[in-house]
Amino acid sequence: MKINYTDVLVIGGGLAGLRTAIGVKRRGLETLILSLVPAKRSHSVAAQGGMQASLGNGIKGEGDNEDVHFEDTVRGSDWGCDQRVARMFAHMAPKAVRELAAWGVAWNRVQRGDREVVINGQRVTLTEKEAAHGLITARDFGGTRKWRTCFTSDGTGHAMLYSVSDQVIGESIPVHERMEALALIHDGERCQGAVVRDLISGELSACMATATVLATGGYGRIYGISTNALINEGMGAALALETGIARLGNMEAVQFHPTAIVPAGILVTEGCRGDGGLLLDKDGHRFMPDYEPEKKELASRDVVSRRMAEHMRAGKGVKSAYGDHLWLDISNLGAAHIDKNLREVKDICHYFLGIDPAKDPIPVRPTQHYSMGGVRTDHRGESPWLQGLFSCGEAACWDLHGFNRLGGNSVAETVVAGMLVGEYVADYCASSAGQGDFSPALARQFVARERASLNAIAAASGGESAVALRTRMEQIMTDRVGLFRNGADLESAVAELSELLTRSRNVGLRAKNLDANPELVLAYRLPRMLKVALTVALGALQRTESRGAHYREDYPARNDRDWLNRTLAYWPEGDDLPRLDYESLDVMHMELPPGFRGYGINNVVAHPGSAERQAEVDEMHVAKLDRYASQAALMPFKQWLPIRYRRRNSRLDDPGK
């Protein structure tokens, strides 16, 4: 059996894996990388619009700064995220969007003078200032009070990762393709590292490593329809949940997106209503300002979804053969805009649908698109029940997204992440804790044990079918645990997943060779999603109340009094089901404290320190004045980060220091 040694390991080559690859190689720690597919093929490639960051360089971004972004992102969150990570992601934004231009990410820039663009339906002319000729620009997204999505066109996760990889190439940084985790190699207390498969010759060996990073993707592919890549089962948060020490945060929130195409469910950018797109019902009505009349299109995207969902349900919706949609009508903005910044837009609205959107309405509806959960780690990335595990990205639960993430800020985090977790893994593995001796009988102890696994898959003669049980899964999923839940839906949901979890080992297989054979991997993976499925089911039937993309029609107020808390699950061997904890968030040590998000009606039930905290943080304001000092007297991030990352970020009216 063949053993690697390597000082990281990061399994995962996407944006969040291969940044910080590229932090723990400049720190002289020697650092592989596993992917599925070849990194540049990742799931980032697929981001469209654009990556937030407060440089307020443009004439809608003036007066944006790390403050606004925070406050957009709590908010966003509906006050389920760590607002100490919120601010350290706010202030590294702008950090990691001037390193990516010069990496050479070709983001678009102002242009000095006036532009025609589309707001609230209506062509206006705006005026470039002649100091912001050249810097970069940006785009409206929703839920944002200002314009800060900067962007490559609509093919802004493809520039990213394709410049990231270039670095990681220049660092001679080892990515090994096809290959596949099939466990963390642990002694109850430390990560040593992974099991590993070579997809292709079926080969086991281990890797083993002072800090393993997690950096996997998301879970979408647990759903019938995702925008996800068909990569995004998540096996990043199975092999932290297998562990049965590791803990995965807030899997219940999943956030579904409101413009993916019919019946393909491939994304059209958010892009598309940021620049001015509209969205219309089965009789050309534009139907959002009817309910959010004050953010319209660009409102949350939790709550566009679940206004197009209502609207459907009322009957609006267009009938076809693959179930009632609407319209996304971007002619509005004309043939040259399209051509030019949502190029990637009709290409799919061209050889997905035979349209073109210059012309004709794109047929949208939401679908699952993205995963607040994941591996549970504190502010530097890092599992705090298995040391030496590390997580990052749209795998991790940093957590960030709370419970609905803002458009823009996921492939932000993917390189702030990456920068940040960097960093911290490299202290790591120079301190005390990371200075233990591996293990190599334990390796061959994990190794043996998945071949035996693998082998009595290939060897079972079982009746079932992995296939039927995974079609069944998603059905459920898409089903119960989707846009609109409720109590019934989800305790059977759980019920009958985790009987498809019982029949999945007893699956039996046609090919039974152990080398390159898709229906093996079917076979082995399919009971680790059906243990994510079951975390997300379980977790959103416990939670009695209504939060970002968690809507339960039964319980339809934000319960802050009961419910101001991240929900933490786990798997003990030998379990039916998983165990579910919580962690408190403590409104005492919160920069905003929780208030009203400003859709719908104001129905939250207040956590009795919110009003104290509120007051006390209004006095602190006006007591400092000047906005630096008031937030480091409110929240002293700073003292979190990197040396080197702590200086200010400088903007046209504001030089920095």
The other form holds:
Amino acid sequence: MKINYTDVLVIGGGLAGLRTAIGVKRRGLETLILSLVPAKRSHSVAAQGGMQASLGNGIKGEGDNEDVHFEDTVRGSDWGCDQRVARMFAHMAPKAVRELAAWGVAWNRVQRGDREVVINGQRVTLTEKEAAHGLITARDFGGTRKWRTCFTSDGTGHAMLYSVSDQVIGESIPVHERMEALALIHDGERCQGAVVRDLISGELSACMATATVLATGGYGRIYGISTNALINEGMGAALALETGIARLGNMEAVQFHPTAIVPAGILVTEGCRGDGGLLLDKDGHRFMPDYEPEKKELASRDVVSRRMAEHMRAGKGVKSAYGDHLWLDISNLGAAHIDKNLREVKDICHYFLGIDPAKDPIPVRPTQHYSMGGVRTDHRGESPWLQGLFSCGEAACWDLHGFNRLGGNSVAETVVAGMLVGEYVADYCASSAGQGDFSPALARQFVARERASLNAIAAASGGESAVALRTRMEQIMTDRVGLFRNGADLESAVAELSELLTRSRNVGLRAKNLDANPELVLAYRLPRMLKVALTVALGALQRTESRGAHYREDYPARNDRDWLNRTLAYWPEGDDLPRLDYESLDVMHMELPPGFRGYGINNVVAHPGSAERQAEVDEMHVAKLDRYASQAALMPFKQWLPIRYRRRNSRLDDPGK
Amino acid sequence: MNPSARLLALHVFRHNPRDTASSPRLVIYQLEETPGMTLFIALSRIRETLDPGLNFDFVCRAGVCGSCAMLINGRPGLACRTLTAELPNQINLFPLPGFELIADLSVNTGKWMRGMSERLQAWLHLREEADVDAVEARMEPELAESIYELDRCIECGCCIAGCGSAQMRTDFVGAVGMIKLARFRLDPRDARNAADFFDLIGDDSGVFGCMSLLACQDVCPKQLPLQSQIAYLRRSMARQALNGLPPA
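In place of the form predicted alone, the structure of the form predicted in complex with its partner chain is requested.
Following is the full complex, with the preceding chain placed first.
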């Protein structure tokens, strides 16, 4: 049996994993990336509209800074996020976008002088400053107070992933493509690498590493219709879960994006609405202002998605063979704008719908899009329960997004997390904690276990169909663990998913070969997906409140008194269901104490500490310190950053320093 | 069964090169066409209902990741965004030529692309480490847009599959390699000069190996301006070669 040794094993070849690998390589460590697919085919490539960073170059970004980005992110999370992580992130995002600019991303730039844009359905002329000419520009996205989303047309993820992936090649970092991690090798306290399956030859090997980083993306594909790539099956979460020790955080926090096309479920970017596109119902009526008069189409994603569903429930949806939908109309932006800034959207409409969005409205409805939950880590990206196991990007819950992620904060998170976690992984490898010996015997034991399991699956002649079980799981998740949730549905979802898990162990295969074999792959991933699905469904059942994207019809209020906490899920070996714990969020150390988000009615059940903390915060604002000083007094965060990233960000009107 | 629906016959290449008992063959799958059906939907349905062991590669299924290029009735294209309605009843599907066969319709484009990128040093060569705290360097808005225009390649491999030169010499970098260097050449952030690029691409495995058949341009799913970029690159490399001649 082959055993590879490396300092840092990165599992996942998307933006978060690639950037982490570059960071550790530059710190002098050896690293190796495993990827299910060629790295440039990772789901990061599908990010369209852009990346949030408070550069404040454009006229509509004037006055933007880390404070505003931080507050938008915390409000967006419905106060579910870790505020120090949100602070670290807002501080790092400008650095990340600037690093990418230096690495070759062709960010769209500010053009001095007048330009016509569409705001709230009206054509408006903006005048960009001479001084900002040629700096990185930004567009509007939902839930933000400034135009902050930096972009390259609507192929931002592509431009970012290619630049970073090319740098990985330039750094001679090996990417082992078409390789899948089947299990984490650990001794109950320390992670020592992973069992690896070659998806072409079927060969099993071990990769032993001082640090292992899960950067495997989200778990959207446990739902039937998702904007996610087909590879986003939650296998990173499953790897952590199957250790029996590592915890997953907030798995019930699942985002539904307002505008995926019907029926294919392919995303069209929030940039459509950011640039001035409107949502219309079957009568051609623009309905969002009726529900959210202030933010309209640019309310937070969870809010827009729920309002759309509510409107369709009221009979205002457009009937189709694939169920009801609404219209996204971007024809008012004009063909020239669409050709330049929304060209992927135009391609998608052309190839998958046969329409021209400069003329025709686009059929859309809310569709599963993002996993806020994931492998629970501290702010350094390490699991507090399993030493040497790190995670970053969508796979992780460190926890930037709480219960709802803002558009443009996910690709930003991938590179920011990669920059930070790369440093912390390197620190770990250099520390005494990183000096433990590898146990090849342990590796052999784990590989033998996986081999036995694969052989058993391939040889089994059970009567169950993996395809049928998977389809059922997807249906349950969509119908009962979706946009609107209630106790009865969630209870039946947990019961049936649990039954499916039992049945999934009795799957029979027609294709028995152990090399490239999609039937075998589905058979061994299915029980893992079901376990992940159960953490989502059980977490949603237990959380008897509504927060961000988790909406309980039977508990419609956000309840800070009882639920200002984070769900932790783990799965002790041999148990039938995951176990849930909760860790509370510390109100008394929040920079932005819990408040009303400004959507719908204010029905928040307040936390007893909120008012007291708010008074402290108000006092600080009365003191009128400069913004850095008052921030540092409320919630100091610089000490959590690697030293190299502690300096202030310069802006046109603020030298930083 | 919908009586008005077409019955499609998908003739699919099947072979597992690691299995000594396997030989290349065509398997015919009959499938009822449904509205809006793409080859992604058709092949997924075949795998779900008829042949669970059939190998093919889809990742984004939205035309942006470049995984699913194959020969569709003889022409290289992205299967995920090809509607069956645009094809006759008989649909012939073959793996993309020019790449190592993994099995059936799955080929190893990733390995080829990484090799090409390493040979051509197809990454931005930084002049100096970025100062991430400082205001970014300025760039003219039109220049940024022009760079992005050349940056849109998705490494799907269609241009290689359609290329006469690539059929004749396995070391030919193809349109994908040339558009990459054209992109870095246009980018003022890249430290390399014309002589550096000439060293990478100024031979028969590069710009001078192109026979100007230009099927690459016809089959590129992103409609990249391959024809004009290859012509431009060749002219400037020829000029570089002449300038670089030792004095007589």
